[in-house]
Amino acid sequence: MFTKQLFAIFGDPVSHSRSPLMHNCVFKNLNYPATYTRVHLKDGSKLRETFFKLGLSGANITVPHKEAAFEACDEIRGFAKKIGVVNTIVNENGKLIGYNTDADGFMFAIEEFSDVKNILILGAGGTAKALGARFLQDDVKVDVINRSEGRLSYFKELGCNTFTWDSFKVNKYDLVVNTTSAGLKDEELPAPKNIIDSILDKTSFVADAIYGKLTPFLKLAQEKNIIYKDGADMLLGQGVLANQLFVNSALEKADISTFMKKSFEL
């Protein structure tokens, strides 16, 4: 008999995360055993005390706490340890092993988008910082705007051309990125309107890292009939990878993708 298994995604805010619904219809679909849910943690700090106090097999990690994650963890695997951003956690043997499978699971999702070879990051977070370093090796030519200075240090380092909302230049961009929380929870664009607007107006495909609503920012781009795409394919393409290092493997990549798309039909 097995020991269930059980997972969970830390975040604040994480009420909204459609992650329990993903790996719990792999798991059950597929008769493994283990369970998946939410904890709301407002300190990151306190994400390793908390995930040996749930017990817990595994984690993913959502914003704000992508890089408190990466200090939470014994061991750092793979792409997340070039980027110093993790938003998955596996317990191995009692130690944290930390992975980043935001960036596959983002190439993943723009797929369809053809010969991007210019984009324009909005945001310094962990997402941005894994999507720059993966462009990058792609040799994609990246630029970042944030609202301050304070964040971008760390792409300019990377080879990016960084920007401040007071030191922007627009240029033209194949693909523009929001990986803001602005649109969670509000009805926020992720920097002012003009700046927004100046974008748009130079760009061909447009991409959220927020999923299941329309944010101010893709309601600006399908107005301007720009071909979007909100964060949903991007979390699918996250969720498998991160699924498969839960089990570690044990069941078929194509099996587990299977279900978690069934997932959004629910």
Ligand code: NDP
Given for the second form:
Amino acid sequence: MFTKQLFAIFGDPVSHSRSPLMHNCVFKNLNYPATYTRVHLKDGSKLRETFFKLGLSGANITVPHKEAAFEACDEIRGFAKKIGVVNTIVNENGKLIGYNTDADGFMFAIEEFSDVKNILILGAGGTAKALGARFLQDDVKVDVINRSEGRLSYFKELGCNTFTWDSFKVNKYDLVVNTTSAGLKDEELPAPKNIIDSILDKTSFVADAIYGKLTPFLKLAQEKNIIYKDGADMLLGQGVLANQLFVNSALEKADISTFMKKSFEL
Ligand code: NDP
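Right, the form predicted on its own is done; let's see the coordinates for the form predicted in complex with the named molecule.
Zooming out: every chain and molecule, the one shown earlier first.
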């Protein structure tokens, strides 16, 4: 007899997340006995306890709990170990195993942007860490600008040029990525407009991790005729990799990708 598995996404906010739709579309169409729901979690330190209380087989973690998710796990595997940021948890016989699929998901998303050698990351949270470390691995030069100083120390240690809004000096970039949550549930830019204007005037490509809306940042890029993309392909890339982990390779990657993509039409 099959026991139906339950998966979830934890976040605050979480109502915007398309992950339930994406994973359920895969499970339903490929007859995999599982359901995926969302959990609005305010206190990241309650993640582990909530996970077990709900009897979950696995979870995704979104803003702002990815670093708390790292702490909640019994074991960390792969790239997540390097960056201390977990966006996917799998329950392996009562042990929580943490992974990060955001970084490779993003690399998949920007495949069409050629010759990226020099990037600026806006923000210094979990997503910024994942992308920063992943780009450095490919010998791309990484600059980071963040609203506050504290989280920049991680990037300083990696050898990145780091700036707050006050100390920022613009450079020429191949790609600028917004990983802040500015524009997610408000209409804010990731930094004051004069800074964003100066950055956009010096870049070839722009990407935003936020999906499902044209953020004020992307709107400005559009007005300046810069080639841009939102976070939808990153969402797809990280989702396919997370689903493979959830089903422990019981489904084909190509099939997962097909039905996850289909969910974007719903
Ligand atoms: P974190 O909470 O870890 O980091 C948020 C970052 O945004 C911090 O650097 C913070 O600065 C900055 N920030 C927050 N609000 C503002 C603001 N109003 N103005 C300027 N900076 C701000 O979040 P995550 O890294 O987990 O996620 C960031 C974004 O990326 C979210 O919008 C999330 O939805 C999106 N995302 C999308 C994915 C996809 O698949 N498309 C995957 C992963 C994330 P400070 O340090 O000063 O607080």
